[in-house]
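Shown here is one chain on its own, the form predicted on its own, set out as structure tokens.
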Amino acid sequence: MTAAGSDVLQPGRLWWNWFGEQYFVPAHTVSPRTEEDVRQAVVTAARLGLPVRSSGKGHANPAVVPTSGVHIDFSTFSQVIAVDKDLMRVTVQPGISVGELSRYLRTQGMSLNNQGDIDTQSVCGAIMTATHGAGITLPCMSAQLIAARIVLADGSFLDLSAEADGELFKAFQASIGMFGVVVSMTLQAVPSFNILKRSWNADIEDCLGGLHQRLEDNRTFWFFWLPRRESADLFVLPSGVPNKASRDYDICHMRSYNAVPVDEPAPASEPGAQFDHSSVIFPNIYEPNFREIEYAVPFDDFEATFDEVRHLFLTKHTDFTFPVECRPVKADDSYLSAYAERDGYALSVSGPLDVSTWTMLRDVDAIFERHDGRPHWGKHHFMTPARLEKLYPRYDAFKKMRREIDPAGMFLNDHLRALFA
């Protein structure tokens, strides 16, 4: 082993995400402060035969870090390393988290295009899992990405970009980290927007009859379901809004989105509305109090899909009250995403962090499946290779680029390898 090596392979430490759900000690725990930190650690881990997984800021569900042997830990390599102003692209480290992207951007004229309800989770995480906001025009955070720089299973920096490499970059986009340690990340930002929010409740009726005239007239709309008068309260929904609702359960708690340039004048004030950067209107505040599945089933299927979770929770699954939070999002081009070449709704369901959570997802997870759902690779899911296979057209191109790319398996632990060696 090099000095080097030996200074950045230090003994494992603890780690357990957000959740507290996964949590494991791997042999050795790397700390990185500079790309060579990095490398080295890579090519210590090969020379001593241990696989490696990387972790931002631990947002996800399953057990997508844990490994036995090298963990590197992004929490503290989190700088901005280069914007360009002109081309509105921002190059980060990537354990920056969304939240602190975001903000930064706006003290340089630019805001992310989109970005989901959660914003403490890492840049990297958020891209390689395929997270998402809403909108019918405004695809996955995968997206934006337009560059990365990894270190390969040899040690050596891999420079990719969606110029460049095509197909390789459009499988990397969304790999959940099997080609290699992500270094920096590269995306394409827009000029900086405020947004105008409207929050409302209205009876479920009510919401589907004026669906897709509201995400056609609205940047963003998107809806949690409220199956139970206390639903709001566990998702730290937002009380005192306009209520439109005859009852106070099978409701909808309702949103929308729309951009407003940052010269013009915020609009006159409204009952449950609320005006800034989209730095600070697009993150909610969350306790991590719940175990989530969340799948995007084609954009046509939403409704049937839908009728089916709210009759299974309305008869069978009384006893769970987290909101069905429901958002469309536009197709893109990666190979793995929940959106690959396929506008989706998605649909993302709760229970407490109970033994009985599992037999209801368990249920859900049925309905998602023959409505050909994909999932969210940051949230639990039941995947099978021959799911996976019937549900992305090129996932067995995926696999095959990741052999070749990584033919050891370095990047992979005991979750992944049964998805995708």
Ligand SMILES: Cc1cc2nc3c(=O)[nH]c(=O)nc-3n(C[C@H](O)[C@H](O)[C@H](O)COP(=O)(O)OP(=O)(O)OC[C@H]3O[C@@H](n4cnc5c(N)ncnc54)[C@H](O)[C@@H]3O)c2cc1C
The other form holds:
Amino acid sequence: MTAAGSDVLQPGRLWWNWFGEQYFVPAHTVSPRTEEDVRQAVVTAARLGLPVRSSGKGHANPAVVPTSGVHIDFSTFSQVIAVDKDLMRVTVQPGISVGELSRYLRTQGMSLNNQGDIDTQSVCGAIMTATHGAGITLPCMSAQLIAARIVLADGSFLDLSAEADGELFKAFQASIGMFGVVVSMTLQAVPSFNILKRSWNADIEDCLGGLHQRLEDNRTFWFFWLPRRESADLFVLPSGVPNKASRDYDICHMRSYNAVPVDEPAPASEPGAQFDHSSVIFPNIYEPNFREIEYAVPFDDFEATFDEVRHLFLTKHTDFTFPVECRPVKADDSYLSAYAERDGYALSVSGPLDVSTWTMLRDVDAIFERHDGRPHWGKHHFMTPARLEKLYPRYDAFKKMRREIDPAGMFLNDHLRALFA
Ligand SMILES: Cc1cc2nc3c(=O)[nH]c(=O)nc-3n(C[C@H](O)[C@H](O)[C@H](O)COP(=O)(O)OP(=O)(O)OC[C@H]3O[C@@H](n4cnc5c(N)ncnc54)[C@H](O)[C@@H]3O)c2cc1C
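Please move on to the form predicted together with the ligand, as the form predicted on its own is already shown.
So here's everything in the complex, that chain up top.
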């Protein structure tokens, strides 16, 4: 433990996110080793009148982390604190990556119910931004959170739980770090399972025509639409999968995941299939070569929205080649997740890290706006308070709670103040 509070505040160090798009040098950097280090950092920041922002593994695109004040870097604050095998619950430090947690759970006979398509982000970053996988019965990761400990602006610890704190907990669940600094989180896990993953390519007509049946038949069904022949190379999509497509562009790369209890034998192997533990199958590999927005439209609006996006890429933005990723996600009861009280379909659209990509993303944003699309807090978006007011039934309630819990706005930065002050 650090003896004097100010010792934990080191001179500010340059920080940049995974994409290299966001970077800043804060007044002070903190690399905590204990919860008390975090508390001391917040108390000292308050005394100096400095704002505080935290980071996990820096995979969020927008400026959710940059601060001129105190930056608390949780990338190595990443231990498992406790596990309850009977209740299948695990308590972790916030910087542990989804992959580290997932692999740890495997050793304890458990799995995460669902996770995103990478596992290198932190558990806290994933939960604070409502990171999700795919599946109409599977909510985002914020819904796996059942308790958390945070340091408030006055330096006190607050223990929050879904059971005891009702509305406050729901508001906290996807709050982008605006309530305080998270020092631990307890997640609900499920019994360990393997996944049979199938991947194949087919025409877009085949994909959309069979969509609802495939969603019903599989724990998880999702797809990438490939507008051009080169599209598959850009997200490192595998090329050796069964190909039922009649052409080489305007096709889909589809994937289904189905759970198999770990004590059941592996199914017979088939082309394009993989079978392994959930912690191995869930994650994919991406390169930081893209700029992305992702919005979730209401589930029933997906096909109309997708048609417009496809039309835009086939007629106007014909130079853009990155795949469009489409994933259904079940509703949850948090205040700010993109799936708050609404089943959603997430459409993710990307282009290269060029200035011209913004023009294309603006056009896509206009389509999403017409369909009441809600942003992913960890990806770029073009939100304004007026749009948020329309999209989130509990936006005003969230802001009221945020002001009560952090009246001086210590945990805001410019990006968040514009939307949530
Ligand atoms: C290649 C790639 C693939 C992705 N795949 C998916 C996917 O499949 N599904 C999906 O939904 N998303 C996906 N994402 C988005 C990603 O999950 C989110 O951006 C997530 O927030 C990243 O977590 P991080 O640890 O990197 O967070 P950071 O960027 O470090 O932080 C994210 C937010 O969490 C807050 N935070 C972090 N730690 C703390 C703390 N201790 N206390 C308070 N606040 C804290 C930060 O202040 C910030 O607001 C992907 C991103 C990339 C780059």
